[in-house]
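Heads up, the chain below is alone and in the form predicted alone; it's given as structure tokens.
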Amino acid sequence: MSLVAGPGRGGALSSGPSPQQLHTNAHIRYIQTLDKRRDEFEYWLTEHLRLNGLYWGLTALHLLGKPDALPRAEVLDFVLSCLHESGGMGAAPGHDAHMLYTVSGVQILALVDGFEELEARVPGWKEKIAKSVIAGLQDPATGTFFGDQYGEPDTRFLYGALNALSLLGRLDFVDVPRAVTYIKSCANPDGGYGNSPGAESHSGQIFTCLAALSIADRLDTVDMEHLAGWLSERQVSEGEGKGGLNGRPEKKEDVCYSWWVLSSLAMLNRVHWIDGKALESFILRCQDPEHGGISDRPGDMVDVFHTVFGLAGLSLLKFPGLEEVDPVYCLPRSVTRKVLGK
């Protein structure tokens, strides 16, 4: 899956349907053509995000009700080609393994119901990736997780570890209570969470902490009213970006925060604390009606990253025609119900 931006732009003029409609068919075509743009320089510059991009595109297609729009056999072959000798996965064939790519690989396998098939093709991979790779990256002293063998800690990696291990059914491989203690240490007086103790509150890091706590069944540790207040203040109330959400105070609105903020509010049962119709309008204004795709804000070039998180935000707002998204996993609810059995 290519991370090439464009060719369309959010808010592009069109003689077609109203911009307040979702241009489903255009988005499907846009995602299907992303891997066919190999003659573009940007295709190769974004190779380090190839596996993540496949997860984003495939999730978007599921939410659009077209889970089979990409060939399943080719998807499985590509995931297999990204397996590293360590047991983890890299961004593309020949790349080093990393927690973020490994998690995307596991999520893709959940989307295409590929766990058993990959186990048949690579016996023992499931146990190895869970125990030797993901669990092996937990810091026994603090409970957090590293991205790879070089030892960078981040709550993104902690969440990714619990996400993937729960999908694999192997949370028992790690010290979940210690991980919860670490997340609690990342809480700030403003109600938010940073990527490490003392770090600035940020909507993306809040999502990772809340989602990890949800998987650990420890949302009881959260000051819900205080945090929901901080999150609700992320909505921009005036200007061209009116209705959109930002990641932290005094920053511009961005479609991707339609996911990071709204999913967190969904976990707190506080989605109604923002103006849902205004956010819906903002996301829809970021579509390219002709070429498909969603941009970060009107006038900018579209990409698959903002496309999936824009669609996921609309799903949380219960926009008609979209599949329900799980706010903890950013996967279709139908997939998490099947894999997790709940």
Contents of the next structure:
Amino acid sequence: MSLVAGPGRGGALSSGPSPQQLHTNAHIRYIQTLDKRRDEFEYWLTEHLRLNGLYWGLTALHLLGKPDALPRAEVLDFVLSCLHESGGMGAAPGHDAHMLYTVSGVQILALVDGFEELEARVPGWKEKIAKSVIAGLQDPATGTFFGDQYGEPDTRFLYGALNALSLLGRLDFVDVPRAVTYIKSCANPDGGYGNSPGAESHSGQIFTCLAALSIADRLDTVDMEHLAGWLSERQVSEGEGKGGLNGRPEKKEDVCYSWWVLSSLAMLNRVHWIDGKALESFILRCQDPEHGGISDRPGDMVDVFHTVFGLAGLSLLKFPGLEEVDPVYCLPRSVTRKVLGK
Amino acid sequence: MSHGVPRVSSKRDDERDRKSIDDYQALVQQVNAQMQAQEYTSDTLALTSRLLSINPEFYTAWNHRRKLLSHLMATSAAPGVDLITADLAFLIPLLKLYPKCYWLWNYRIWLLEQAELYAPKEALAIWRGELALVAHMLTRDERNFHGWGYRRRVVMAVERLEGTSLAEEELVYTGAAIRRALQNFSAFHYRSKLLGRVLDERGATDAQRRRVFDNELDISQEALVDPFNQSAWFYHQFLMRCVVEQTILRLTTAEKAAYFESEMARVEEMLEDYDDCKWIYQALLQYAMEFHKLRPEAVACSKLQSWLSHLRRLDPLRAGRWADLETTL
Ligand SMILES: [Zn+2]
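Complement to the form predicted alone: the form predicted together with its partner chain:
Expanding to the full complex; the earlier chain stays at the top.
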């Protein structure tokens, strides 16, 4: 799955079809052809996002109602090719294992219902990945998680760990209460969360913290009114990006925040605190009606990352024709229902 | 991910792409082959430099570099400090070109940690030097998330190595950043985290705390000269929360109520020039509810209703939120 930007640009041309409709078929074709762009330099420069890209593309296709639009056997083979002896996964063959990719790999396996099959091909895989890889990255002193043996801890990795472990049914391998305590230490007076204690609130980190607390069933620890208020202020009231959401105060609107902010509001049952119609219109304006794909804001190049988060945002807004998305996992609700049994 | 990649001609140069791909793949293969063969030499290090200058997002190549450098520091005759400072210098132009590249910042922190192992005598000076670098980075982009996170990380390390607190210095730093740009949310945020620490470290008395606190209120009010400044409202709200929660002050109920009374009067006064600014109504409503808990019936119900109706008119996007608020008034 290529992470190359373009070829299309978001923002409908005046002569094109109405921008206020969802160009489902164009998006499907766009995602299907992403991996055929090996003649572009950027395809190779973005190899470090390949496995994430496959997860983003596949989730987008599921939401668009075309879960089989990528060949399942190739998807499984690719995931397997990213798997290391240790049990962790890298971005692509030849790339080191890291939490970010291991989690994407597990999510892809959930999407294609491939846990059993991988177990048959690599016996003991599930136990290894849950125990020695993911659980091994928890910091026993603080409860947070590292991404690999070198880097700094981050609540992104903490969320990734709880996400993947819950999908694998092995949350018991880590100290969940300690992880919850750590998240609480990242809370700010504005109700939001940073990536570590003392860090500024940021929509992306708020999503990871709320989703981790949801998995741990500890949303009761959240300063709900302040946080939902802060999140609702992320909707931009004026200018070209009216209706779009930003990540922090006084920053520009961006389609990916349609996901980080809106899913957070959904977890707090406060989606109605922003104007859904205005957001919907903003996301639709970021589509390329002809070549497919969604960009960060109208006029910019499209990419698969903004495509999936734009579609997931529309799904949370109950846009007709889209599959329901799970705000905690960014996976189709039908998939999480099946895997988690709830 | 392409953030903010503008509309440009999408006409590609196939010939140039093919050449770039061939060169790039040859380089990647060479690096991988030499790593596989455990050729942990300065030659391999130079190859990773080339690769990472083309593609700093190639996280695996940063890991290669960690292995190479660890090996060289443990085995070479040259002092560890030379290798570390050379590598820190190699990163500077990359940080300027790619200030939002996570792997780059991450690698730099690892490198600085190595200084404690391989150059313990120089480690503190090296970490200290980072404060100047990050200050420079933050004047180029005063909201860079990685930059501010990195600054906190460096400060923690210096504090650990020196066995002292930098809270006072950092408070001064945020003050200067705020004076340069009154809309600097990151600086206000950092200040909110430092204030309590500074007061504790000074061993401030109740009266001294009050004086500092009143001065902070003035700083936020000065920034509210522009009542559309969200950063200033954040800080003002933080301070009013300190009044309620007694995190940095000790006040009687009457004193708390007096703060709400005087601050609400200052905020209400802003309406004379800015009756179309939603933030003012929002703050008034929020403070009125706290004020009410301290002194029941302090604010007339008709006033609350009037502020709310202004808010609804000025901020229709959040109509659902204001409807919920009405049920709690
Ligand atoms: Zn974005």
